[in-house]
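What follows is one chain in structure tokens, specifically the form predicted alone.
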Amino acid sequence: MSGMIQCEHIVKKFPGVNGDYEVIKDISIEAKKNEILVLFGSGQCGKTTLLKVIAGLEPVTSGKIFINGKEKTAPGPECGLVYQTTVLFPWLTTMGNVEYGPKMRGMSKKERREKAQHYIDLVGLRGFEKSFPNQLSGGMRQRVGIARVYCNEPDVLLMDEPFGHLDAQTRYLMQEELERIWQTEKRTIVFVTNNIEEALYLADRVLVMSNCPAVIKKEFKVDLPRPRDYTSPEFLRLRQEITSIVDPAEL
């Protein structure tokens, strides 16, 4: 292996009343330079400890992570997360809290308003920089995490279903809208979800993952133009063979 990120053997086990239960069953996988990686499964499956994992924020049993070369035993900054719903400081703006990782860093108040602008810009809210978050929709609220990541400078974004609270229409503009934004400022993704239209909509390669223990039932490399069409015959070919493998008790 030799991408961003690299997961050799990984195992992760939790304790439990009967004995240690296996959520992680020898996975070995690996993110590309600026590819969008998107796991596919069920909910429950593991999907989401792996994330957990190669972010550090879980030990893992046995199994080694590098990203970018360098063994991952611990959270970082090279690693920017971007949760399911929004963890947002209620009591700052959109400037603030996009500004906030270079603030605790150190950097210069001028500086660090140019940076997240930038990002505010990026993500499409120019004009909402003093809001608050109780003030933004949904979807105006991930963005505001995405900038913020963004702004982070992270090698690696993980995205654990960051777009599953919001409503049909939204998802498929934030699905969109975080095409664009990777378009433009390229990054490697490593990105969560249940749901097969988005999959095959933003990844390079899906990696269709079992039920617990998890394992890596087959990887799909999705070589369609972008932005994708749903209805087109092919994404509609790969969505088909992709269902065919998952089994219904895991969907």
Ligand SMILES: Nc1ncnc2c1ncn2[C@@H]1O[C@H](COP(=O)(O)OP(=O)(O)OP(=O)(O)O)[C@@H](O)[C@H]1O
Second form
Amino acid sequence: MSGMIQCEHIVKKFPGVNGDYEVIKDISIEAKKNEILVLFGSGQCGKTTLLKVIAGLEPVTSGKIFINGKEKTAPGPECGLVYQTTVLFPWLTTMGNVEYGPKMRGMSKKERREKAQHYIDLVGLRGFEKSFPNQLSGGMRQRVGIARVYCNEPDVLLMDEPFGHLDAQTRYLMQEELERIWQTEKRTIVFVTNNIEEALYLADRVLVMSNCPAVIKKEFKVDLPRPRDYTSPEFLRLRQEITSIVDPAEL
Amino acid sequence: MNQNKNGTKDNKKYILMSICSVLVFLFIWELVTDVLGIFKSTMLPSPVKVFGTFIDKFTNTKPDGATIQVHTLASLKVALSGYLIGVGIGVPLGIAMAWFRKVDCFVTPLFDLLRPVPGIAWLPVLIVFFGIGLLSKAMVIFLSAFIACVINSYSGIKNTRMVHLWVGQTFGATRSQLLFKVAIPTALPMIFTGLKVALGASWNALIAAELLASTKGLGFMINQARGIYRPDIILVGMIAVGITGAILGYLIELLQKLVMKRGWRQ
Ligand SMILES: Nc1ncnc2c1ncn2[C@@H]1O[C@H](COP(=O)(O)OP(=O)(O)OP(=O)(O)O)[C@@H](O)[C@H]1O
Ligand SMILES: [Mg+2]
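Moving on from the form predicted alone, kindly provide the form predicted in complex with this ligand as a structure.
To see the whole picture, the full complex is given below, headed by that same chain.
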């Protein structure tokens, strides 16, 4: 198997009072190693649910998921999640949060400190090791969130609208930062967003999701050179093309 | 900076006002007793008299057979032994009830039956079983502390955020690591609230128990003084109860500051 992620015909239904509520209706995804795959979809279309299913936090109703060739049935360190809102542990410092994963897996203190320091430097937070989350800005917290999953060395990074709650300025900055981080240390990333520019700025491929129950409507390969220019003609053309297939009524 | 200055200024004002209010209170008290004689000293002794008795009680064992230090220590011994056992059983039980579904189902109904009965209401039953010695009083304290600890630890653990558990799981944490490295840290502020409430409850229950049945301790001293019309000793006893309670509260506050670092605080 070549892909880092291989999802085959995933269906996800939640049991409800009026029968089952189908959120994901047959989605198949494949992602190559070190690729940034962007899932683009409108609000409430099942993006978070899909990531949770891939991470093993929700069981699939049917279908199969393979991460790095191994079937995924339970949550584990192969998949790291960066969440919509800050979910750092408020009682731990930046260092404490970043070294959390290695610590859980029993790595020695010296080794995990070194590793955590490396990723704290990578996301540009040197000097904030001893700060607690409530002393950091929103952008900095998401940086810690990114360092934290990097530090756990998962096969796949799942990012659920990580910049959705940031102001526009910080959001642009963080997109550039994520690209820089990924260029420095490549990983396989599945990035969920409802922002078309963000999708095109980061993606190797964009998968456009339909409304609930979700299917993949169309796939776009983004071959533009990095870092991308939001105003280049190709960028705008792709943006136009994707917008046109998303039904305005869905937004 | 400016704000800070204002802050300390306000603070000074506040302290000054507090001192004033205490002084006014003492002045009026002195006025209605020694000066104007509205209350007779057999009913309400003057602050000067109470202060004198307080100093005297450090060395004088009359009329209740022991100095105030001995009574305070006796009370503390009972209160703390009951309290520590209550904490030692209550906190783990509360955590277990919140974390393990089976424990929850099994224990919670029983606990809900127990909960509304104030600790002190158990005293008569306990005296029948164990007499009026240390054991029955320690049991009353135990029950009072135990209930507060269970309730607060339980809701503390229940406060654990789902996403934090997911984070733990995707980091490969085992079930017990989720408990010790996610849920208990989340619950810690509530657990400490429980410890504080329990301490207050223990101290209250102890004094109540001593007033009802005892042979030493501050409550006993107060009760003896009531019997022989020594209101000054009653007041001295009350002051000692208040001061000791405040010191205990301060100590636990200190412990919390040591254990819980910045991140927990807003
Ligand atoms: N545990 C659950 N039980 C029942 N229904 C659920 C559950 N989780 C999600 N849903 C439903 O699934 C649908 C999709 O939710 P999901 O959070 O995956 O969407 P989303 O695309 O991430 O939304 P958003 O843009 O707000 O992040 C919603 O209608 C939601 O009510
Ligand atoms: Mg979502």
